[in-house]
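Presented as structure tokens, the chain that follows is alone, the form predicted alone.
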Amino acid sequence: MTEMKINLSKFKGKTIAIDGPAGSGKSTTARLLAARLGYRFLDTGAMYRALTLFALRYDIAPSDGGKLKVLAEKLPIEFKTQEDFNRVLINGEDVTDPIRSPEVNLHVSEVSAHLGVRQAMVAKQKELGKNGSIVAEGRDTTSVVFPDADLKVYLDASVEERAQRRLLDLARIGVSTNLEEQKADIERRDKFDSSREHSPLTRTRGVIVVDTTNMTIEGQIDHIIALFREVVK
């Protein structure tokens, strides 16, 4: 596919707030579009996963809200661009496989729920993201993160084709799993993050929703420029 030509001047210093459900394609996409763009690239996600990473590796309980938010205050997350893809690094070790655990996936939604939690993050991310040129994603990007992003998207899929895409993910990295226990946990982690009390997964107004699930990840990002087109005028 021959990629489309971009007047990079045109859209710098702009921002691309991407969010919806777990395994909708936010990451890949998002990471993707960043290089097209010449944009850096801020996955809130694996922040919170690294958060949670850390947390079991010093036994905070997931329900601890305020040691939680006391490790989220001080843990010194980086992100290092290594050909077009960003690995997540904590006091120099590389934590990217790791944060995909199932045992993270299965407590980051808790993890992540807690007020004093989310207010350290968005602190942090409010603060890598100020200078604009850059497309983040994650659950509450474009709704409390970056709510005036100059374009927000909503990226969404049947559940049936995000545990499909949960599973070849996680079979990369050795992760042996199957697709009837990534549609449970994706299930679970939509009920838990649509229905939590802070900074829920929710479609905000102004944006723009993007159904994925017979969508490639070109294609998609081809899609998103293309509205990112008509949003910069």
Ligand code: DC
Contents of the next structure:
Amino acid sequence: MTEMKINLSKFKGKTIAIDGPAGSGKSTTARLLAARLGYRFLDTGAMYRALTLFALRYDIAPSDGGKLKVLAEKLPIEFKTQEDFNRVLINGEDVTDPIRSPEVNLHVSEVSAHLGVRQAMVAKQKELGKNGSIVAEGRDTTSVVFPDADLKVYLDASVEERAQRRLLDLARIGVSTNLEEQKADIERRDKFDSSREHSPLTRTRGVIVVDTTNMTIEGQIDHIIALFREVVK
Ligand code: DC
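Please show me the structure of the same protein in the form predicted in complex with 2'-deoxycytidine-5'-monophosphate (DC), now that we have looked at it in the form predicted alone.
Following is the full complex, with the preceding chain placed first.
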């Protein structure tokens, strides 16, 4: 059963980092977990997605690490929480939906693989998390951004299940696609994100692996809160 009451003072200022492959449920889990704990939610993937969207708009090639680094350093990425949802703003423009487009999906892995891009983004992420009381999720939050987080979780699920979840997410924002396409996109990104040279997606030391294939979102959150209770005694 969902546990509604949480002793917040005990958890104040802590950091939870959650990594995992595309569609593993990180974003939804981290967002709802943050809401339950009264924490902020940091979606690091949204930052790489916003950068990719603006690179496409400015005609910067996903292979052009030099120009992307400059853009990453300058892009004013802001998060605004609205009814537990994170809206992503750039210069006041709400780009929450466009950063999930298939075109951004196609290029975001390549854009996020450049060392200069990663350094710029990680610096922003560390700054955003410096006071704790945050749930961060992405590919390298447990290994590079917050290696000393109080709780480090690696969320996983089968490719089939992750593709199904993506299909539902995309339908919600009006993008029609099919399961095979989503499976292929997820497998391509898994391979790229795990084998890149800089900060690959990995099960770093100290992570607790949670397989969510047969878990509901509420079940995942309860499970992670139970793990958090164990480490914040
Ligand atoms: O979690 P997501 O699907 O929104 O992430 C989009 C892409 O961004 C993902 O394919 C790899 C990249 N990413 C990253 O390199 N490092 C992170 N911390 C988060 C995302």
